[in-house]
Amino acid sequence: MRILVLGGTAWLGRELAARAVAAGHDVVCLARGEAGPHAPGTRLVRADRDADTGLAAVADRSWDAVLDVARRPSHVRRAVRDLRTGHYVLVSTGNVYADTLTAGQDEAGPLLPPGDENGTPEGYGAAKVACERAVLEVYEGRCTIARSGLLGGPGDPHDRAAYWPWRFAHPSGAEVLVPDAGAQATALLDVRDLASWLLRCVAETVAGVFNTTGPVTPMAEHLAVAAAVGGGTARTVPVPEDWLREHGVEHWAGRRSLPLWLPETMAGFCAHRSDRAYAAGLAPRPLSDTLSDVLLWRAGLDREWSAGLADTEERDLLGAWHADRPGGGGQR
């Protein structure tokens, strides 16, 4: 199949397009940015992301598919307007549900109004939302939606499923501090298993708008996993929620942050239910065998941390909350 992938040079769209190219297809990879290097076994077009005859160069020929990982909604209504395909696929995200309290939303959600993104994670939900509109548009019954909760895997540049293993593996000291939160609900997906069953949807024609989540598991579990994957033998430290925000401690993602953990508002993000898109064959591999492999992977960079805490960080966090709870302890 002739295969066009739009923003094919960051994570996911490099995902895709190696995967592409692995089964046989002929990729060619549109840049709008300067993410990074295109997959080997790729073609490389460079567009100008604001031009509005941007996708001039891929526009004069027919594509057995399209997948779109953009964001922004002008990307999309010039791609669904200039492109010429039997199947499009966009990357949406688990954002676009008004609702982010409550657990187990199928697709049917309420959706955020429509937007422009405008740097803000309610933003960017608004503008995927915008974008699922267009893409629906033009492409309804041709087209796959995937709304995607938090992806991890080795090439992640957030770090947010990389930082739990490499704690507990490089721990700054007798203890790793955890919030205290273990039955929040946490849903990691491998980007490899994301890419794969995209390119079933295309090979097979799988049309839909589908959730596509990791299993849901209590942040417990998830934290279990990850002490069992780096080894030590560091006790956890479980803060209080309220404590942790007095210090200046984010959630989520970032720095000076606990990768994974939600404000309440959001307990909901992690908990959708993707029974449809299981059904149609994304198939999650097990959260040990990601932790494991990011984790290597992982390992092997030498730059700075996109989310968690540095050690500093840690200790100091640790002394302040034994000093505010003298005899406090952890706990394993």
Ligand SMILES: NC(=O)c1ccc[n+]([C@@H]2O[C@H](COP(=O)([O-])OP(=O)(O)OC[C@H]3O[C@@H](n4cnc5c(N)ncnc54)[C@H](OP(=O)(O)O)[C@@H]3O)[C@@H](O)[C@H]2O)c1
Second form
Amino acid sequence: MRILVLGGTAWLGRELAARAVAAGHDVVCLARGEAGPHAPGTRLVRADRDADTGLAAVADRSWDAVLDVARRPSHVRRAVRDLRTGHYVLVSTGNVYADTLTAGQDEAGPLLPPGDENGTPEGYGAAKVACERAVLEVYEGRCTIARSGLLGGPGDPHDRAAYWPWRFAHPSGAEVLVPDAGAQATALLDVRDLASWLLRCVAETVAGVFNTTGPVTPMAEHLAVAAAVGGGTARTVPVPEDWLREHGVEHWAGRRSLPLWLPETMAGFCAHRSDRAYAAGLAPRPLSDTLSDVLLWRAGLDREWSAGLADTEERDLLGAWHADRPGGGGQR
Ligand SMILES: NC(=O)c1ccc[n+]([C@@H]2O[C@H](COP(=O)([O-])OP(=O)(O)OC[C@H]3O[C@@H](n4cnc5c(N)ncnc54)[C@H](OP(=O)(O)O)[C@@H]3O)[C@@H](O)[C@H]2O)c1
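Next up, the form predicted in complex with the named molecule in place of the form predicted on its own?
Let us now look at the entire complex, which starts with that chain.
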């Protein structure tokens, strides 16, 4: 098949392109070439989707499939206007849902009003709603829209999945600081499983809108798997969420954060139902496999962490917590 990846120089896009090449397809990636290298075996067309004519170099032929990781509605509107393809795949996000509190929502859950990217999580979700609409207006019945939850796996620039197994493998001392939020849902999906499934959707013309998350797993279980993968003997110290917030620890992602930890207002965010995608062949590998692979991959990298607590931050926070709660409870 002739496959066009709109993107392909960053993480998921490159994974999609590499897997498409491995499956024997003829793959072109279109990007500015700023995010990183394109996958071996693909051809990179350098172009800027901000320009109205940005897709001109790939609009003169028809494609069997276009795979798009865009975040900007204007990029998607131009793509569905200018490109000719049998099947359109849009990678969307679980951030499209208006209700972040209710667990167990399926694809019929109410969406945010469509909007444009504005640098906030709501803006990101609203922009993806607009991207989805643009695709559905032209390709309804011939498109796959994947509302992805948190992705993990080798190559992840965000380090959210890598932090926990790495932290257990490399504790800053005798204890590992964790949020006292053991019941909170996590639902990590391996990027390789999403990429494989999207290519299967293309090959088998599986169309529709799908939540694509990993199995819903309580935080306590996720951390237990991370501890088993990381090894070591450090005790976990669950610290109340209010205390963490008061001490400047961020939720979810980024520096000085406890990755995957969500505010109570986001309790349903990682608990979407992905039954429709599972029935259509999405097959998440065991969490332990993803965490083992991402730990191994991360150990070979020499760059700053994008997420989590630095050793000194964790030691300082644990010291402050024990000072606030003398004799307070390490456990594992
Ligand atoms: N990470 C997660 O946990 C998660 C969760 C849910 C959904 N998602 C979705 O998964 C996808 C991730 O995609 P990704 O990993 O490949 O990363 P990404 O950072 O979203 O990739 C953006 C791609 O688009 C290209 N691009 C950006 N602006 C462009 C422009 N003006 N003109 C041409 N190309 C442009 C970039 O390449 P250049 O910079 O080289 O141009 C890059 O290849 C996204 O759709 C994201 O919303 C991710």
